[in-house]
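Here you get one chain, nothing else, as structure tokens; it is the form predicted alone.
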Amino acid sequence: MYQYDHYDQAMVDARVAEFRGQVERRLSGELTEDQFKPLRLKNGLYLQLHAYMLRVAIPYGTLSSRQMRLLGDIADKYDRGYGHFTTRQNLQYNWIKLEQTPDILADLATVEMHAIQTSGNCIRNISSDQYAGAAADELVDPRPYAELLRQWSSFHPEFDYLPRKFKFAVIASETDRAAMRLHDIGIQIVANAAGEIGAKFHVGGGMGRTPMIAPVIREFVPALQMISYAEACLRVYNRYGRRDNKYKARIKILIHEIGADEYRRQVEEEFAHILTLGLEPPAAELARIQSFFADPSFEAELPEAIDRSDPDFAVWLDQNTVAHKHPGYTVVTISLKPIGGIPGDASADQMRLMADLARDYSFDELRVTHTQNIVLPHVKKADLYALWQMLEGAGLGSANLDLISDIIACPGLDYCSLANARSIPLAQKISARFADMDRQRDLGELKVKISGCINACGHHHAGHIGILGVDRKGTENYQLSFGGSEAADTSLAQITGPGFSEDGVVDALEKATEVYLAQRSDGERFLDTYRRIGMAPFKEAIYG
């Protein structure tokens, strides 16, 4: 994984010192809340319903054991003993005291971490494929390109005050595990006919109140021109993006209004100009970054056979592991979705345990997924049983990856000042209703996503079943949607009809699964059946 040089460290240390002074001025009354707000947001500090929330950046979701261990220690020292992993591969602390925030940032800086640009109208944390560098189906490791984007975008003076927040995702396989086409810019690392590596740009995706799937703006940009093309995309947006109406400020609205062809024309014009300025990073810099992402020292001729005699282990093995590119290894997903638990939450002790497991079993590396789980990317098959036993003992052994209880949920009205409804209790009720693992496995892949407001932090538009909490005359009400997907077959979920109470939406979801079980063909997922038979049979069962 990437390691800071003295420029990176100096940049982060300077930001900590600067913010310490800003906090002192706020506490003394020298700064009003209105004056302080843009300063704290640039450092990932939000004022939520009950306390301050700090969002820590985890670039492209990659962590070392040392970093994960410190995140657990911070949870104990400054919070209430837990942290919340988010859909942007970040971590949030929900009970932070303002006066302690600079100390937290200083602690993070000791392990090459920060909270810079995790909020505000700037380029946010760059996300990527959680299986990067391990997946059997990837062209190359996409993280060096994500790191190049991170370095380019950090403190970029031209894009420090964009019309609205801006999100990148970078992948390098045909299988999209990062919801790439639902980002402001989604980049797929590809090879052209000559075998040269470059970037395919999708621009103008997003969720929120106006969900859109990003169109392809350019099929191929040479790798060392990727930054210049990204610069061109941002310049056109920065020039014309709406600043008078935050609901129309995202790049997806600009592209929708002027059309993808006109946006592409202007980007190409700007790109041609930028190329004359020589802004591309030198090839040596990309090579330097790539050197940090070289494969670990995989052992050769490891055994492939796994003892499956323990039935519970066999179920976990089938559900929570995927093929690794190197023989004798596998990729392990640690579920943060136990039955009745809060999706994405991990206790300080669990974080420290996962750090130890990464150190002992996965070349000192972990990944945060956009589905709020944790990945150990490089585990020997011979070590899987011992690993699973330790996960089981810590409440981290749920065998539910991509099943109905593997729910994405935003913090909702329990924490967020923007929310209209609670997400967490609903997720808990759904997982309890479908607690039986045989039933979950019979349903198969079924991705449920819950948002507590139209901002869609729970990605409900991309759920096979999506749930949106709204305020209906002072009462929490839940809209149910079917047919979304964040994968390569990206689609947006469609609303079924009138909303439900919290208990009512759980009942409606159960009725929908009954329709699926009655109507599915061999090998069909819920999503496949819905696409084949349409909404009508589901609406009939739900609304009668």
Second form
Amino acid sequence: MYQYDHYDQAMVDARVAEFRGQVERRLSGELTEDQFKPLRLKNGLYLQLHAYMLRVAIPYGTLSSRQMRLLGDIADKYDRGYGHFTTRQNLQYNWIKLEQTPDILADLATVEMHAIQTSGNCIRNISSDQYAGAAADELVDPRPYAELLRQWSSFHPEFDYLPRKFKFAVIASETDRAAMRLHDIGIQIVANAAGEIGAKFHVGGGMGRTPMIAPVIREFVPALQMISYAEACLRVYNRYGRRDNKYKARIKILIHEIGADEYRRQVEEEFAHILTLGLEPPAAELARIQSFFADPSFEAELPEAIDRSDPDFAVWLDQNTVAHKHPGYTVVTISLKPIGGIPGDASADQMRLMADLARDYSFDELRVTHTQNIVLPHVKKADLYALWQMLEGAGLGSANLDLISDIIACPGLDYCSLANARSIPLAQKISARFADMDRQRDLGELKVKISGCINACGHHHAGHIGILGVDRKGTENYQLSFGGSEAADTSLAQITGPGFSEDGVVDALEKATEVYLAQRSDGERFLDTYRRIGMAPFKEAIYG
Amino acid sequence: MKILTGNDLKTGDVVWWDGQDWSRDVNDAVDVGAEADAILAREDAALRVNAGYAIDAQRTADGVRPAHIKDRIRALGPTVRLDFSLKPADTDISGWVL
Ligand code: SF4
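Next block, the form predicted in complex with the partner chain, ref. the form predicted alone:
Below: every chain and molecule of the assembly, starting with the one above.
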């Protein structure tokens, strides 16, 4: 894992001290709320429906056990004993006191963490593939490139007041596990014909009010020029992005309006200029960063065989583990989606347990996924049964990765002041309706994603089944949509028709699964069947 | 009736204007009529409330009920964590919210 150098630590410590002074000035009345609000947002502190909320950055979703343990301790010490892992691989605390926030940030700084740039119109936390460094199918570990971007974008003075917020995702495999093309900039680390490593730039994707899939702006940028190319992309956006209209201010709208070709032309012009300045990071710096992401000391000649005699364990094994690049190891996903639970929530005790399990079984490392689960990236196959038993004992053993109960749900109207409708109770009802494991597994991969408003934090546009909460004359109403995907086959979900009540949408969803079961061909997922037969049969079943 | 809500500046707790002070319980809220702006300006300046605003509500047999669902959830607490709500012992609170 990356470790802060003197500069990183000094920057974060200085920011804590600065914010402490700002909080003191707010509490004494020297600053009004209007003056203070942009300052607190720069430090990830929101005022939500019930209380202050603090969003903590987890760069590219990677955590050490020490960091996860501290997140649990903070939940106990300053919050109400739990936290919420988000679709941006961050953690949110829901019940924060303003007067304690500087102390929380100081605690976070002791484990190289912060909440800087988790809000505001700046470059946000860089997200990545949760299986980075472990996946059997990756070209290289994408995290050194994400870390390079993190360093470049932290406190970047030119990009501190962008027209709107700006999100990067970096992956390095053909399988997209990070919704890469639904980001403002999605980078895939690739190799060219000569075998050199570089970055493929997709620019102008996003969800929200106007969902768009990012077009490719450049097929290959040499690795050490990636920062300069990103700088050029941002500079053109910063110059022409629609500051006059909040709803048209994201880069996707700019690219849509001027066209990808014209945007590319301007970026290339800017890029050529930047290259003359010689601002690229030295190769030694990339190598230094890469050294932090070297493989842990994997053992050789470990046993591959796993005793599957416990049937519940066997189901979990099949569902929640994926191939590791090193023999004898596997990648484990810990589901934060128990039946009837709150997607993405973990108690302080669960966080500390996951930290201990990472220390004992996964070289001290954990990952947060954009689907609101936790990953132990490097677990010996021989340790899986013991690990699973401990997860089971802590309510963390749900065997539902990518199944219908592995639902993404944003905080919605239970916590979020922007929401139109609640997301979490709906997720709970759907998972309860489909609680039967055999039924879930028969339905296979089926990604349900729920947002409580058009901002789409719950990624509903990318759901095989997406649900959007809307306000219909003061009551909660839910729009259903089918056919979205955040994977390599990225697509945007299409609305089925008129919306439903909370119970109505669960019934409609169930009817859609019945259509799928009746119509599927061998090996087809729900999404494949939908793509083959189209909306009509589903509509007929739902509204018929 | 018009009632006032906001957050405690230091703690962020949701508060309601009870005519004298800020209460954690929506049922203490009083009708401020046309005084909303004046009270909020005074209380904000005195740092007794943060981000205050006026909402419509009704006084019912069950207490004070904000007109909009968002404010009812704000008054109650998250419906998915009733242990942190105004009515932690009431298992059938959804009727009040809806
Ligand atoms: S999608 Fe809307 S309701 Fe959900 S967290 Fe985002 S802003 Fe809040």
